[in-house]
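We begin with a single chain expressed as structure tokens, specifically the form predicted alone.
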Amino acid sequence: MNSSDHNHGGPTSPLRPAARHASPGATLPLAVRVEALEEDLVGIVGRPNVLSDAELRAPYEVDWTRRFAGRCAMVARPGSTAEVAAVLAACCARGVSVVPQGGNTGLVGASVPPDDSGTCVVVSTRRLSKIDPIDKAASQVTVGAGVTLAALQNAAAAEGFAFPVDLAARDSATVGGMVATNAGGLHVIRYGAMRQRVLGVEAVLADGTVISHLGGLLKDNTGYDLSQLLVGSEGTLAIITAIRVSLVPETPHRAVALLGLESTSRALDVIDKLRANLPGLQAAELFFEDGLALVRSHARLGPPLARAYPVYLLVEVAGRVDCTDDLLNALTVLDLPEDAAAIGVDTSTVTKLWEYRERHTEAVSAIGIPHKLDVTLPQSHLPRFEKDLRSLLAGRFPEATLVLFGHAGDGNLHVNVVGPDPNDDAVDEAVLTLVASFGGSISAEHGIGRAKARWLGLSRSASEITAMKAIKAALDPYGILNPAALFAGA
């Protein structure tokens, strides 16, 4: 893949010094700079792709949770890498900060304006929607950052391949955003997160410099891997415009089992046994009786099993040939009660069983604005963490409703707390401090954003944060790229 297919000759000026200081245009009054910038951007992307009217900006100014919102001066919608480069060069010259945004499915406030000042520009990547022909020999493809996950999956399937990272927000989440947050999703236990699928990236630095490395070579030991540096960077180092990703052979046969269990400890025991006996295991999703009740009420679903259980585990196996017998044989060694399992092997039944897990997020949002805390624990600590978390919330936040679910196979739990004021961070601090006490991470796959920036030190040492800030200062010396994300007060 030649980078020019996505680049089209964007600016490639040398990097500026790493010292952080005011950009060249910052001496003029901000209002003057913003007004002049709008004219610049119209000249680059065209009037229809510069949204300054309040109603047109509105969908770009609030995140999916509704907890984080702000106001921008305008939204720019570039349609190529060259246009992204020109937009960033103009913003840098005018001293106006930029917030990159993909599908706006983020949950930590990283892709929306940080405040109501109306002084930043949201740069949407949704028009970067090109999908190159699939390289069948290499099992790879290069896609624009604005391509949705569903579009990538469909393009891969049409050629007998699969893109295995999967999320419930597949119809709107963009590949560029997934790279920027190192999204994980449902199949990490088999295929890894986005970091394991990315083979190259094209991106634009704050001053308009284009960096492109899309060759997809599996062996390429030529210095720093800038592509991997950008994975998980949350738009603080560059705006990703194209990505080279690896694909896997399509696995058209799926089988799902929804199991009722008596405890989280038992769920982990089941996962261990299934790992040993099911090489095609690709999902192990955990949820609880209270969360299932909420989902059933919201989505008007019937009970999945003959009776209720405290804990539910949804497991999926997939393969090139029918894997139903493999799943059934693996379940026989678990010594489950007869009424403790529902099996799905046809598309309709598989989809229905997945609804009980995938509709948790929408059901939570239907009862209020949640504090969404995406965390990872060492697997062995999940049972004790669940117990201590419930005790903590009941004691300190009795008004709170907890809905807990997640990817038990990789230790990732989604902690959703509804009830406390969305603007009050006390519950966030309490939960994240508890996570840290178990040796866990305060962010598994959603990122830090602005939601967790003040607690980054719970998961990263002071020296690590200093090193990350040094990288940020080197690549974005004027601090215009997503300045409120990742580092509190940086």
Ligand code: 2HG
Contents of the next structure:
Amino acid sequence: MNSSDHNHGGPTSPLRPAARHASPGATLPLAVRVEALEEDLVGIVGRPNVLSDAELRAPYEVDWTRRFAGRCAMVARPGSTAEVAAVLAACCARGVSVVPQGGNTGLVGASVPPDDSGTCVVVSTRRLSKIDPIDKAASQVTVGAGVTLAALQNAAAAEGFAFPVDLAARDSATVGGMVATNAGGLHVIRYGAMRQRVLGVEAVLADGTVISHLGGLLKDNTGYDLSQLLVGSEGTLAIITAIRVSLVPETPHRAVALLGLESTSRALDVIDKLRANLPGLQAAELFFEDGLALVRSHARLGPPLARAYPVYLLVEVAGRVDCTDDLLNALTVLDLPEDAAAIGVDTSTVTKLWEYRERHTEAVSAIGIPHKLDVTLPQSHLPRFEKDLRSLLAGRFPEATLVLFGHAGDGNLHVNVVGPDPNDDAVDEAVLTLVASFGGSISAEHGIGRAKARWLGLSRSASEITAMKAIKAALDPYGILNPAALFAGA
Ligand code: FAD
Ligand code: 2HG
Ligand code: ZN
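What I would like now is the form predicted in complex with (2R)-2-hydroxypentanedioic acid (2HG), since the data block earlier showed the form predicted alone; can you produce it?
Full assembly next; the chain just shown is listed first.
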């Protein structure tokens, strides 16, 4: 490991000596320790980067869904890896817990304080926003954890590359947060999720120790892969400060088809056929008639097709040369009625067609605070799961509105349930139990966070959870990093 600081230009204030081996000073009352910590943090990141005023803290204390909120003592905004290290060393020495936060677009409640005690520190990574020059020979780049997905995508495009993980929260979600959640998104069928793009990370452990492995070597069998261990760790093992990612060649030509279909089974059949005929297929997104109606009324959009269909599938193909004919030829094989497809090849039509799918999340939020359940099923079980889910909700939660959509090509459905009290998790329990009965996963891409910690055992065995807890205890022995995430009651 070398311990180079990716953001070496950052620190302006003198760093306090790290209290690495001090055990949390638990002998003093927590309120006294938190007060002393504020002075420590001001000494590390400077007064303007310690937000303790309620109004300044507020945007960091509630999550995107509004279902999860809490209160912290302060928000610390370090500007370099060295500052993150000093902040964590100080929090560890004072025995004060830390919630790492990037863009705060996470959907499982783990980026905000877990309760109203006002005793934790939110560490925001947004100032870690440096993008190194692209290593063109290797098709790689190192970026700070606070770089947004859109900024990384734009930097890659400027040099003829693409960063192919994509999601609707691209303007706010940070690369660090996307690594911490192993974000999936819209192009997993072609390029995989974040895990497949991460070649190495720099991170700070709970006691302030920096670990750094940003060399980007393709072959590197030198023991445990600590970088991959941090992918999907949801801020429970370390704060990621920089990431080395792999890029792909830019594919500037895109073509999209929005198809109206009669059933979910038919949508899966279409996906199978397109996969076989379209090597450039990069998205296969599913939504339903009621979800489309909600999006259309929220976003004031006209109908995409001449008539309504029960099921919609949005498919996208992209390449280095025009791929419109590829898409049209592949659609011919499907034998669809003529008016059942809307095609987009220019940027404006492509963007418009994507709106019908991408705006589901905000349209759901506009009608209430959802129970948001992000699940994967073995693909062949999707139609049966959909049927059982609809009858389960109609029978047990008649007041519920279900908005179902997702990445059908990955077997990933987003189950949004609005109506039941957001503080009552009976509906979460019922849906996740149904998912487990199909051999599915209770979290496809958003993570476990706070929202699903109680049900981790539905997807992971007791011995797996014990092994995960052992790793947590080894890297964060005082349990100060995101204590409410992942493990219930940890
Ligand atoms: P945050 O919300 O700030 O944090 C998320 C988690 O990561 C928390 O546990 C936090 O503690 C931890 N964390 C953040 N930064 C760090 C760090 N530097 N080091 C250690 N831990 C850290 N997700 C998908 O997978 N696919 C989608 O298609 C998708 N679409 C979305 C669309 C919308 C409109 C919205 C609002 C969200 C969507 N998401 C999607 C969810 C969200 O954008 C992702 O989970 C994203 O990865 C979160 O990034 P963030 O920077 O906002 O992280
Ligand atoms: C998406 O695919 C996101 O749009 C958000 O993962 C899903 O809002 C949701 O449930
Ligand atoms: Zn998604």
